[in-house]
Every structure is written in structure tokens, then in C-alpha cells.
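One chain follows as C-alpha cells, the form predicted alone.
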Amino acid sequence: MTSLLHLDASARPGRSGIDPHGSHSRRLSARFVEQWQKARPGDRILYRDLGQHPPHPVSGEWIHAAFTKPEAREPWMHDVLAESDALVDELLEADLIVAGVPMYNFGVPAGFKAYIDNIVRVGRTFGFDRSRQGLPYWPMLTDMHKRLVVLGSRGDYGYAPGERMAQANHVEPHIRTVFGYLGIEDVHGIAVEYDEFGGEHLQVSLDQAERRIGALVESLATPQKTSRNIVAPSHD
């Protein structure tokens, strides 16, 4: 059985092509899930909603305590840190996270970066030992063979490597060198774009993604494939 952690971060909490002003990377990733529910029934799905429900932001507090050994903490600590470590267990129990993504003036929403912040955790996602030779740092999740999925919408278009605005993209970079830090390095993306184009540009871009998303179902739900690519082919 596949444990599958389906995060949602837009700012709008409905879906486009259901509620008025919906957003586009929750109907992407509501769509993906929908199809590997029926594609694999018996999976445990776990839902975590980031623009509606924001984790905390990091503090000073949280940062004093993530970085004091777990036997020296003290019990303000351990609630400072709770929040942050019922997301990490999340983390470490998916097997595939599924994020709806959208960019927001060039970067990911303010959630999605809070959860971000919470998730990369020393000594439980990724390891830093000052004497170790060579990197004191090291990513404590290879081994565990997790996929990462993003489903993102962005206003404009031309966010794809080599495209107009590629430069401009600090969505996928951003997650896929976050996530391969932790040693998530298994990514795949699929975007809407022309959001605020509107009109049939938006309507075929929405098509193709969603087909997109049928196949990248259809490839993932069946004995696991070993890929590295990310697609950043639009301000939800």
C-alpha cells in the first residue's frame, strides 16, 4: 500500500471549472489524486491544506529549539517544535506527495514556504555534523524512495526550460532543490498557464495538463519508475 500526502497551497479555496474563481492547482492535483484513487483503491491518502491552514512561520524561538539537541530541550521546546514535527512524521510516513503549487510573483505562496521551513528539520530530514569530512551536511530521506509531484497554474507563460520567461521561474527550481537537499530527487511537474490571459489559451493549456496528469497516473500508480525531470511548462 502507497501512503500518498496531497498538499494544496493556493490562496483560493476552491477549484476552477467547479467554484467561481477557483483555483487551477487545486483542480490539478484533486485530479490527480481522483485518478490514483482509482487507479489504486487500497492507498492511504492524507490531506494537508497550506493556503487555508498555513503552518506557523519559523521564529526565533523555533530555530533555538530545532538546533538544541532533543535530550537537552526543554518542554517549551517540544511546543514550539510540535507543529513542525507532526509535519515531518507526515514527510517520513508518504510514500508520494502530490503539491499543488502556484506561483505567486515569480516564487511559491507564503504556506507553502512556511511548510517548507518546517519540514527541513537537522537531525530528522537532513543531517549536519560540523568534523564530518568532506560536506557537513547530508540528506537524511534517499533511502526512502518517496516521489515528489507538483502541479502548479502561473498568469503568464513560457516558464519551461529555455522558454521566455524561464528565468523568471523560482517555483520548481526552488521545490526540486529544497526536496533533493532532504533527498527527494524523484520530481515531477506539470503546470496550467495563461491564467490571466483567460480564453481558449487557458482552456488548452488546462486540457493538456490534464491529460498530462492521466499519464504521469498511469506511469507512477504501476510498479515504481526511477525518473528525474520536472516540467515547468501559470498565478493561480
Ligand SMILES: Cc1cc2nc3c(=O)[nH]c(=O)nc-3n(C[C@H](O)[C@H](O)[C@H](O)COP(=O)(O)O)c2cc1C
Contents of the next structure:
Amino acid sequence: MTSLLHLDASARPGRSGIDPHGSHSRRLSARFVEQWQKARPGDRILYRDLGQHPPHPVSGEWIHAAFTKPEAREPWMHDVLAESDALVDELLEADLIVAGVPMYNFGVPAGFKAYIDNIVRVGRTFGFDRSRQGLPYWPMLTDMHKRLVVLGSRGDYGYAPGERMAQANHVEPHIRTVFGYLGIEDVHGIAVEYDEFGGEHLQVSLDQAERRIGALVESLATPQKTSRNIVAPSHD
Ligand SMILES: Cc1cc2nc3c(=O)[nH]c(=O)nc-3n(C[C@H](O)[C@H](O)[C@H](O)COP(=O)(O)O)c2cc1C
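Provide the structure of the form predicted together with the ligand, given the form predicted alone shown above.
Full assembly next; the chain just shown is listed first.
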């Protein structure tokens, strides 16, 4: 049985195609999960809405607590880290993470950044030892065979590698860097573009993204097949 962790990060609560002013990234992530459930009905799905219920941003107390060795922590430190611990537990349990993540000002939404800051935890998801030979830090989730699917949406177009706005895309490259730092290297990405243009361009992009989601579900849901992939838009 696979454990799938479904995340959404859009500030828009509804889904495009169903709700007025709904979110495309929520539409894509819901589609992925619905198709996954059809292909693998016995799998466990856990949902977390980072857009509607963002985790607390890290604070000075959080940093103090996180960098205090567990055996030396005072009770207040455990309290401060409780939310982060719960998020890390969910991530550790997940075999497949499916994240709907829009582009806000060329980066990830604040709720998703808060999530990242809470799951990058010394001693839980990465190791750190100043006295270590070579690099003082190392990923702790390597060899756990975790996979990540990033389903994005952007108002403009041309953010894929090699395209006109590629250098301004700090969404998928950032997510790949962070999850790679933890040891999750198997990352797949599909994005809708042209939200601000609307009309036919947007419809074509949505159609292509949905077709690609179907193919990705088929590929990932079949145990024998594995595919390492790149983050690319839906309109190539
Ligand atoms: C606060 C904010 C910032 C945005 N910044 C960008 C941006 O930098 N580049 C871009 O192409 N689109 C930008 N957009 C447009 C969104 O990426 C687009 O509307 C996308 O569809 C939002 O995702 P959603 O449909 O899942 O809510 C921005 C939208 C908002 C609300």
C-alpha cells in the first residue's frame, strides 16, 4: 500500500472548472488524486490544505528549540515544535507527495514556504554535524523511495527550462532544491500557464496538463515502472 500525502497551497479555496474563481493547482492536484484512487483504491490518502490552514512561520523560539538536542529540550520547546513534528511525521509516512503549488511573485505561496521551513528539520529530515568530514550536513530521507509530484499554475507563460521566463521561475527549482536537500530526488512537475490571459491559451494549457496527469498517474501507479522526470510546463 502506498501512502499519498496530498497538499494544496493556493489561497483560492475552490477548484477551477467547478467553482467561480477557483484554483487551477487545486484542480490539477484533485484530478491526480482522483485518478490515483481509481488506479489504486487501497492506498492511503492524507490531505493537508496549506492555503486555507498555513503552518505557523518559524520563530526565534522555534529555531532555538529545533537546534537544541532532543534530550536537552525543555517542555516549552516540545510545544513549540509540535506542529513541525506533526508535519514531519506525515512526510515520513508518505511514499508519494502530490502538491498543488501556484506561483506567487515568482516563488511559492507563503503557506507553502512555511510548510517547507517546518519540514526541513535537523535530526529528523536532514543531519548536521560541524565536526563531520566533508560537508557538515546530509539528507536523511535518501533511499526511502519517496516521490514528489508538483502541480503548478502561473498567470504568465514560458517558465519551463529554456523558455522566456525560465530564469524567473523560483517555484519548481526551489522545491526541487529543498526536497533534494532532504533526499527526495524523484520529482515530477506539470503546470498550467496563461491564467492571466484566459481564453483559448488557458484552455489548451489546462487540457495538456490534464492529459499529462493521466499519463503520469499511469506511469507512477504501475509498480514496475519508475520514471525520473523533470519539471516542465503543460504546453511543450
Ligand atoms: C499574489 C499573487 C502573485 C502572483 N504572481 C505571479 C507571478 O509572479 N507570475 C505569474 O506568472 N503569475 C502570478 N500570479 C498568477 C497566479 O500564478 C495564477 O493566477 C495561478 O493560476 C494561481 O494559482 P491557482 O489557480 O492555483 O490559485 C500571481 C497571483 C497572485 C494571487
